[in-house]
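One chain comes next, on its own, written out as structure tokens in the form predicted alone.
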Amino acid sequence: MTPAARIQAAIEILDEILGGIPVEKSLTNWARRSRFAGSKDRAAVRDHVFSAIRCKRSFAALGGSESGRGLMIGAIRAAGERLDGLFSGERHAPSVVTAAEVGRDFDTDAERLDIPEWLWPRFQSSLGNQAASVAQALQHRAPVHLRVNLIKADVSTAVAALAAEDIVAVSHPACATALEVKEGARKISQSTAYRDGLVELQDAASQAVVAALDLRPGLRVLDYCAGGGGKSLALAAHQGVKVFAHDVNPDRLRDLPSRAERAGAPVELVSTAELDQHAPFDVILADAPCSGSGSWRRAPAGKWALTETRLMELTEIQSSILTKLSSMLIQGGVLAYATCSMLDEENGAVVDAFLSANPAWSETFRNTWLVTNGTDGLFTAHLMR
């Protein structure tokens, strides 16, 4: 495929996202109907597609309009690129751009940065002087981390297994496991050292979620909303610990058996009718459902599905699963509270309302991780009883 006919493939994949099909639908359609697309094209067509929506807002102004087109148009604007030589009309590219296709100035700083304008105030409330950069590294791709499985390799190990296969990987300042990979990354998946479980892909933030526990042989874990089973499987990866992993839509783990075979870490999977079968526990890990603002970089349609209405429920739904799981701790255990968030209304003022109703109980750690930091953003407390 020639430059351009990516450019036009990705117009066609971003009117079906505008008019409401899922992204990983609509390229996966796009690409059984497009069976002469080499893997090349295909990931400069996926780039495109998630580069448009990261920078929905901006370039559909650069692009005058907020349509498939005009999103393109706008990322060439964006980039300082000539539109004449990929908007020609010839064979499979788009149409000459019009008169009438003009871009316009921003009206607003969330405009400009990407921002649903009703969030971006509360965006600012959170982040401070850091809103601006926060915004605009939401605007570009994410790194890809590794987390390297203490079971089977150590660092340097781990990095020279990759480096084999032309893969390379330095080690990430956010956790001692964290690799962060410089070249090959569309090779990982199909490498010895992930078949072999010596690394996962891991967010280098959600290893040191993990990390910051103080955990021990002998200590009986819940990851309680485990989704696919990342941190899971990084809890499992410390000797001597049992780990359990549940989550309230059981679908979503029924990858992790196979990973955890893949990486030697055993974790028992626990429906929500037996979970009061197995507490106590020691140690519960509650990543609880949240906006996802800290990974809109890899899922950006999430913020421009997110309303006020959604975020509200967002923060009952996290200050209910606080007061769930606080009774289902030993005393003197830890109850992990953590979210993919970037947003104090999902972290701090959850934790803080859970302390001031509940006087017994404190709080005895609590950090935060912002995209500029080259991680995914994400919060996690630690609270005591």
Ligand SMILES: C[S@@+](CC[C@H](N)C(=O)[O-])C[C@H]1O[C@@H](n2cnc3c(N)ncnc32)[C@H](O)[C@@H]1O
Contents of the next structure:
Amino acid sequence: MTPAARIQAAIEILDEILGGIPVEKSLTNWARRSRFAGSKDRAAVRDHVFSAIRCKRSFAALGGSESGRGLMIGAIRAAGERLDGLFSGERHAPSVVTAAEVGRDFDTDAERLDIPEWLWPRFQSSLGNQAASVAQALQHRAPVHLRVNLIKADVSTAVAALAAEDIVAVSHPACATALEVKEGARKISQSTAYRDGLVELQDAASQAVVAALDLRPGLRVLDYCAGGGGKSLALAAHQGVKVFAHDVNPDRLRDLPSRAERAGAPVELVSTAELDQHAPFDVILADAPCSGSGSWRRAPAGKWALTETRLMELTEIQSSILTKLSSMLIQGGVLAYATCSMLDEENGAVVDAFLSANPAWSETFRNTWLVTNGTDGLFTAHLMR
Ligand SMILES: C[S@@+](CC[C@H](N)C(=O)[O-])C[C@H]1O[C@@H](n2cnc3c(N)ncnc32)[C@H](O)[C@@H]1O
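Swap state to the form predicted together with this ligand from the form predicted alone:
Below is the entire complex, every chain and molecule, led by the chain shown above.
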């Protein structure tokens, strides 16, 4: 496909997404009806689509409309590139840009920074003078990080195994097990290093949330909101630690047994009904459902889907999870609260409200990771009674 044809494909996919079709579904639909597209074409179209969703407000302003075409015109203007070679009207290329398709100046900072207008004041109160740089970081794609699975390999062995398959990875400062992939990211899932369980795809700050726990042999650890199980596997990579994985939606745990098998990291799945018979636990990780604001680079549609009402609902769910889990911990155990959000309402405010309502509890650790430091944005706090 020519560069112009890739843009035309992105325009069609974006129109579907703006019409309400989920991002991955729309990309898959396009790939199915475009058998002529090679893997490089698919990757390039995907990059166009994700970039346009991350920057939906600013590209729409620059491109003159919130349509697939407007977003792609805005993308090209934002990159300072010429439109005429791409919007040529030739075969498979988008039609020539008309005089009506003019861009305009940004109305607000939130529009320039691609944050929903209602959210910008909260973003500023959470992040202070870092709000603008964090919002700018969210306009760009996330790096690819790996976790070295210490059950199978040490860091240098994993780096060498990846290098043998033309995947260049270097240590990331956020966590001792974290690697940042510099070259060959698209080869990871087919690589022997990945298939043999030497490495897992996992953001460095997600690894750091687990590394912040003092995990010793013999501890019984519950990952209460295990989801796909990324953190369960990181927990289970600690020798002698017994990991129980739970999720209110058991479907989300579906792939965890095969992932645990590949990693050589035993994890026991626990249903909601079985929790009481396994309690109390020494450590509970509550990686709570949240806005996902710390991972909006990877899942940018979430940035535009979030509403004030949903944010309020999430904070209520977060608080209720903490309250529920506080009765499942041994005396002297650690309740670790975590989110992949950078909004104070979901982080410090939830923990502070819990501590005010439960004076026997205290906080022993708190940290926030911001996207400006090259990881996803995450928060964690350790609570003890
Ligand atoms: C942030 S995700 C977990 C991500 C996962 N820990 C990981 O590292 O990949 C939050 C999870 O919480 C689950 N969840 C939502 N509401 C819940 C609730 N009330 N109790 C327990 N889990 C819940 C969701 O199904 C979702 O899988």
